[in-house]
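Have a look below at one chain only, the form predicted on its own, in structure tokens format.
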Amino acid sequence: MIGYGPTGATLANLLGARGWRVDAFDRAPDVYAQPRAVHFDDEIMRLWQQLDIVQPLSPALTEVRGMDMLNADGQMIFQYTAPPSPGPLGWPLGFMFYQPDVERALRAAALRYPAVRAHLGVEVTAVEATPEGNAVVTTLGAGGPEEWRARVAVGCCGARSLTRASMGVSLFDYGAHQPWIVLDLLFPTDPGLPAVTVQYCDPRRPSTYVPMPGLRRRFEIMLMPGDDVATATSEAQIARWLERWVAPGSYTIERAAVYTFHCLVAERWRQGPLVIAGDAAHQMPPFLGQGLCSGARDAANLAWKLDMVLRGTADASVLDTYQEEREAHVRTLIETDMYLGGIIQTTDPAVARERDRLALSNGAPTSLTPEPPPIGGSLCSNGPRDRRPFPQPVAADGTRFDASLGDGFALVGTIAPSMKATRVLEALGARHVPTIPDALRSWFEEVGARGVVVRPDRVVLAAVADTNALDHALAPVAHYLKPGALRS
């Protein structure tokens, strides 16, 4: 594993739980001590639930309450209000967090697995594939250069990924590059700022306010033509950026940095035993708060496929479905992010006025109701709820339904598999959960299903009405299974 940030540490936990040896390398001696990502959603909280890090994280989280988008006159033009929790995945729809806390929790959780070893303060200098189809990683640490051989090398090594460069992979560029200054502030007491995120869609200077846990608050200020980047993070200039919200001297500057938001997707995510994930594979603006989430989804998607390949259950070609599935999801998020960014970042007063008119055409702010996109690829069926996360009801005693599913595949419902389907499900190590919770009955009725195949990453492979449909739904997965994995 090259890179031990959130994506790499998530993947290390998922593989460690499956018994695999993981050597993770990171050139930094400790987690990056300042906030970067600040939001994750309910799907990722569900993943943290699977990794059993919810309890240590919970005190450091703030539930997302919503987002207001204001025009130059301070009038609300768009609004998102968080629905009552828990949501359909068993958790509130979003959380604000302090990234070092998440990284420390992930690394501490990985220590449970003796086969997961972190090599911190060690730089990876080369990543190569051998003619035999293995990976060779060369590192430089205090003891000098070392060479490590592995069956797979996963590059979770960020936007300037050495692994991606070693694969000779180019980036698809959406052509959206906008510099912003990001300011993370610490206050001695509650500063009395809004409890929701606020997008100031003012063409004179688009800006963002983000409430964070505790006494941290973030401001993001769009840099305009003529701004002096060299002085943008000086204390005096920061005071000018913030004077409309907070008084100089009322806060401590934890971090001030100029970031250029990019929209990029790697053209290829796998080359033999070399694979990339997280920012190495895709980069997006922060408006939807999906950067860290996307890397964690990469890890969840990749982990069970790597497990099947390493165990000899599936052919290595199943790893090609990783990009097929994740790229479609990521591109939809990036394009939605760009659309939202266009609403926020417009600097043309005439365009802004027309935006405001359309947003208020019904006499009230336009309500934002984000809908997570489905994954792509050919493994899943195409029913109305396939390719999306399976719901997770919460029982009266607080038990979440995933506890019944286990960590692998599951067949939920009353359907009786054929012998053909049984062979495939056994090869997948699937658990049968025949009892449908009352809270899921309306979901089953809505999609007309008697059975649902849920993948280890909690994505619905297929919701089926009968045995023949189940046979058909399992065929794409069975295609990748090695003959020896299927009992006669």
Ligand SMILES: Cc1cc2nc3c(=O)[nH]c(=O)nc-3n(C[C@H](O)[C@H](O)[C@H](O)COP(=O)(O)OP(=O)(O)OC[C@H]3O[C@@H](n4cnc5c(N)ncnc54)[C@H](O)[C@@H]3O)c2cc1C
The other form holds:
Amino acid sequence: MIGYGPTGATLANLLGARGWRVDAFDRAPDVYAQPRAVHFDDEIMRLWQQLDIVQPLSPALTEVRGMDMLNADGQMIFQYTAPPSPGPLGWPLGFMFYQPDVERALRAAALRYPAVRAHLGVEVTAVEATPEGNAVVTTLGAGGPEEWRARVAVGCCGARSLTRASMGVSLFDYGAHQPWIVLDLLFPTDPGLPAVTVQYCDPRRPSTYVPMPGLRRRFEIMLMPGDDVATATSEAQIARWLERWVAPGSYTIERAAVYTFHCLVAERWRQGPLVIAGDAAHQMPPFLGQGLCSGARDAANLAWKLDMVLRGTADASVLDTYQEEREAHVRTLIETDMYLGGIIQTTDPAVARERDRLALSNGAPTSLTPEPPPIGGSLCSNGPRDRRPFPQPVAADGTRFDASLGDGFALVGTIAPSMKATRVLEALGARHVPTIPDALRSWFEEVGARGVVVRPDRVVLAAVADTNALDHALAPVAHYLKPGALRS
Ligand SMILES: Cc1cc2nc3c(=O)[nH]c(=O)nc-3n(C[C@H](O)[C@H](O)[C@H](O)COP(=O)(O)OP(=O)(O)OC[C@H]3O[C@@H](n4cnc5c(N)ncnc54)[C@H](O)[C@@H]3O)c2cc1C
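Starting from the form predicted on its own shown above, please give the structure in the form predicted in complex with the ligand.
Up next: the whole complex, starting with the chain shown before.
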């Protein structure tokens, strides 16, 4: 694995749990000390639940309360209010966090698997595929250059990915490149700032305030034409940027940096034994807080497919479904990010006035109700809830339903599989959970299902009404299974 950031460390855990030897290389000697991401959603918390890092992380997390979007007059034009918790996936819909905490927790969790080895302070200098279809990774560490052979090399090496470059892959560019100043502040006591994220959609200077956990707060200030980039992060200028919110000297500046947010998607995510994931495969602005989340989803999608291929259960071509599924999801998020960015980053006063008029046309701020997108590809069926995460009810004693599903495929419901379906489910190692918890009955009724096939990444493969429909729904996965994997 090239890169041991959040994407790489998530994948290392998921592969380690399945018993695979993972060598993870990172040029940095420790986790990156400054946060970039500040938000993750309920789907990612559910993944942390699977990786068993919720307990060490919980004290350092705060629940997302909402987001207010204000116009130049300070009037609310759009609003997102977090719904009651837990949400359908068994957790609050979002969390604010301190990225180094999550990266440390992921790395500590990976230590449980002796076959996962982190090589820190080691630069990867080359990544290649051999004619036989294996990967060769060349590294440079304290002991000099070394060559490593592996069945697969996954490039989780961030925006300037060496793996992506080695694959000769170009980036699809949505053409949105906006520089912002990112300021992370630490206060000695509660600064009394809002408990929700605030987008100041002021065409004179779009800005963002983010309540991070504890006494940390983030401000993001959009750079405008004519700004002097060289002095934009000087202490004096920071005091000027922040004077409308906080007094100079009342905070310590933990980090001040200019980031240019891009909207990019790699044209190809896999080439033989070389695969890319996370920022190496896609980049998006932080308006939805989904970049790190997307890398974690890549890891969850890739892990079970790699496991099946390495085990010899599935043909390597199943890895092509990784890009089909994940790219569709990522592109929808990027396009939504661009839409939101368009609202926030408006600098034309006339356009901003029209935006405000439309947003307030019902006499109240427009309510934002984010709807997570479905994954793409042709592995999953096309029912109304397929391709999306399966809900996770929480029992009265606090037990979450995923504990019943295990870490692999599961068939939930009263449906009796045919002989054919049974063979496929056995090859997938699926667990049958015949009892539908009361909290899921309305979900089953709404989709008219008696059975649901849930994938290891908790995505609904198919919700089916009868035995024939189950046979049909399993056919796309069965297509990738090697004949030897199926009991005769
Ligand atoms: C200001 C800002 C705010 C953000 N807010 C959010 C948010 O709220 N929510 C969210 O989900 N996302 C957010 N993001 C995005 C998020 O930070 C990234 O998507 C995420 O960190 C990407 O993780 P990654 O593991 O794919 O890559 P990275 O975090 O970039 O990790 C890549 C790793 O690979 C290593 N590496 C690279 N090349 C080599 C090499 N040749 N040899 C050895 N090691 C190598 C690097 O040292 C690094 O450790 C934000 C980003 C920014 C900039």
